[in-house]
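Just the one chain here, laid out as structure tokens, in the form predicted alone.
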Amino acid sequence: MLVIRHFEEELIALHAEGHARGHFHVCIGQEATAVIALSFAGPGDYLFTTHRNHGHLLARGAEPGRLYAEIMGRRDGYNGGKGGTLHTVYPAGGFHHTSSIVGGIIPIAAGTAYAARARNTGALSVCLFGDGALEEGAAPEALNIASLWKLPVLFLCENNGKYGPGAASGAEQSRTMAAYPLTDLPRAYKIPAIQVDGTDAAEVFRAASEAVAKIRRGEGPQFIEAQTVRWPGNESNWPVAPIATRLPLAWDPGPVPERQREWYRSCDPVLLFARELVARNVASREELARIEEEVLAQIDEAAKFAIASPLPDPAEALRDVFAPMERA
């Protein structure tokens, strides 16, 4: 979770310094969902993500330096700089497709689940998307097919709703769909669906472990709506960090600007989890501080690696444009 948080905050700084160009989306505030839920995926499972994808890739082991390089369009990026922030693929971690098209991955995830069932491989598909994806026509069509054919797919909606205290528990949500709560949509297609507090790592753990176990038992698709609270740094068109996150904020959010302070106090999954670890005597503040220092050093080295990575040769733009065709 700390790797994801510090990766995203450093990316904002790199963009401000001119090292990264073009728009990008950060998943700050959704770290507990990404890390916990994806820990249940096996090496042969199919994972799909959307435009807010950095945390998902990092949660599955992507190297921060190579991911930075890809975002910057550099040669040492995971896709040679051709995928960028919106279309990075990381097959070693299970991500064969990332799409910036809202809702576009939902039918693809259903398709790979169908292929896994037809081939009897035992694999499942995990589809991560935002609440806006459910507005697209592809979503109910895929939900219908997945339910009808009992496909092994986990639909995981990261609903980051509106910013405001209490929103994580559903008190404040964006109302852009007639289906409300959002779990009403999958339930209409007889898909078991639950809401969880996406800022609570333990709650996400219980929900994801139970859902994956049911899918692997052949009970068909499952749906989780993880309710998180929109990070205040996402209030404008470009991400802007109100403050650099450091774990001491978990116990004293005073340094945070007053207008954004409540988010860091009650809605930040990283700081909430740090407080819980200390309260339960799982780790001390000193142990967590050492972990954070190691992560900060790792992210610093990753940024230097990406900045030093060369730009691709212009001729690369004409390579790998089309998949090779097999001749009979």
Second form
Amino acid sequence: MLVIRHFEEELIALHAEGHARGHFHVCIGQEATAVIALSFAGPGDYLFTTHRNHGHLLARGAEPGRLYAEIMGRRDGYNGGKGGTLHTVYPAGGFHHTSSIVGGIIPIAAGTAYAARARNTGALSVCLFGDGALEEGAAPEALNIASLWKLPVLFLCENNGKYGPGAASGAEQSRTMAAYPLTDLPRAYKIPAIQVDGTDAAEVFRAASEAVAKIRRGEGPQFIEAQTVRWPGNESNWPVAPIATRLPLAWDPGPVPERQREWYRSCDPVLLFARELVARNVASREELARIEEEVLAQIDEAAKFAIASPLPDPAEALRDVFAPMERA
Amino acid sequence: MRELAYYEAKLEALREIIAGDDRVHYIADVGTGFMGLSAQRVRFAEIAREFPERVIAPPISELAFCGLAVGAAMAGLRPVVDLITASFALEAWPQIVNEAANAFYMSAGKTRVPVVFHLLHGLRGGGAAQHSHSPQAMLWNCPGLEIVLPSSPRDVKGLLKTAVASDNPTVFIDHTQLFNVMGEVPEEDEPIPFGKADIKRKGADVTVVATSLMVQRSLAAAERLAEEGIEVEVVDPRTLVPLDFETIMASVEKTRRVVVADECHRSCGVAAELLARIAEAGYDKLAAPIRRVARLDVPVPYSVPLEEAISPTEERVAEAIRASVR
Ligand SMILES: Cc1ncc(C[n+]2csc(CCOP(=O)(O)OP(=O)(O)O)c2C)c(N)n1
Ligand SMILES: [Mg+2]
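So that was the form predicted alone. Now I'd like the form predicted together with its partner chain, please.
Zooming out: every chain and molecule, the one shown earlier first.
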């Protein structure tokens, strides 16, 4: 979680310095969902994510340096600079195709689940998408098929709209989705669905472990809606961090500008988790501080690695349009 | 005549259109619609606030809201639907291509569909494969759609007026990289008719037929080539459907050399179709092989040097022109 947080905050700084271009999205505020839920995925499972993908790849062990390199369009990026922030892949961690088209991956995740069952590999698919993806027709169509054919797929909807600017003030109800709660939608297709607090690592843990166990037992698709409160840095079209996160904010959010302080006090999954670890004597503040120092050093290193990585050879642009025939 | 930035002319047109006709309903994400992610998007948000009843933000449901606009157009409104990034129009293909484009013909001329689809096409710098489409050639392969590609402040205003006034489904394809182009725009209302090409620069040596952003790149290339003694004529069809082929051919017959510059992929692109028509009509009149400058036939890569490698740049337009007079 801490790696994701510091990765994203540093990315915002790198972007501002001109190291990356274009539009990008960060996973701040949604760290617990990815880290906990994806811990139940096995090595052969198929994972899918969206425009908001950095945290998901990091949760599966992607190297921050290579991920930065991709976001900066460098040669050492996971896609060799061809994909960029919107399309990062990390096949070793199960991410084979990342789509920036809202809803694009939902049917595809059903497809890898279909193949896994046909080939009897025991693999499942995990499909991570935003609440907005349910507004696309592809979503209900794929939910229906997944349910009819009892496909081994976990639909994990990261609803980051709670109380956010996309929702009516003070309400969870989105202005652009009539189905409420969102879990009504999968339930209409007879897919078991559960709502969890996406900032509560323990709750995500229970829901994800149960859902994955059911899928592995052959009970068909499962749906989890993980609710998080939109990080205030996402208010504009480009993310802006109100403060550089440091774990001591968990005990004293005083340094956070007042307008955003409440989010850091009660909606921040990273700080909530840190507070809990200390409260339950799992770790001391000093131990956490040491871990944070290590993570910050790792991120610093990663940024340097990416900045030093060369740009790809222009001739690369013409490669990879078609797969060469694999020889036996 | 007064000078305006392209984005000012575009915003002015939209405001006048919405204010002047209460049948116009604008369906768009207010945060990113019409002006895309450009700095001017806040100016569109102001228009949205001014007409809260008729500028409406839909769910992320391109297929449904495009279809809804088709229906609303059949029933007396003049909807303008904003797909924003042209790539998102692919989500709505069945409604644009198979419903809107066909309705008038299938009903033997009884059912009109006066809808406008607004798209921002092309290489925008970092859009990568899924946000960089230029679907004008794909759409040109679907009879029944009017296709508009403005390239100057005057044109964007006048063509948008005509698009909304048109009784046919119209795809209005714009490019964010045009937004800061400056140019003369008359104070008075001046709708620009469809099917009337504009000679953006006169020249005797080579005809460049260019669309959208490629018009501006071709003008810049022409400026440089003038210093080398090559006089380039730049012809902007402004609408592909209907197409003013006469003006294009008259220029080609005068210069006897032609380059077509367009941002679609090379194969089966807009340039390919224009060159086929020119070759059909006047192969014997040409003094040099025809040439096209287009996006190379690969999905769009993200990284700067990779994107540059496949782009129809000003330099590549200049190169093609030089080759044509050599
Ligand atoms: C088909 C399509 N339409 C529109 C967009 C533009 N777009 C990018 S992100 C986004 C919002 C998505 O919301 P949600 O799925 O909730 O994800 P979040 O950004 O909140 O994580 C939109 C509309 C897109 N990428 N694809
Ligand atoms: Mg969302």
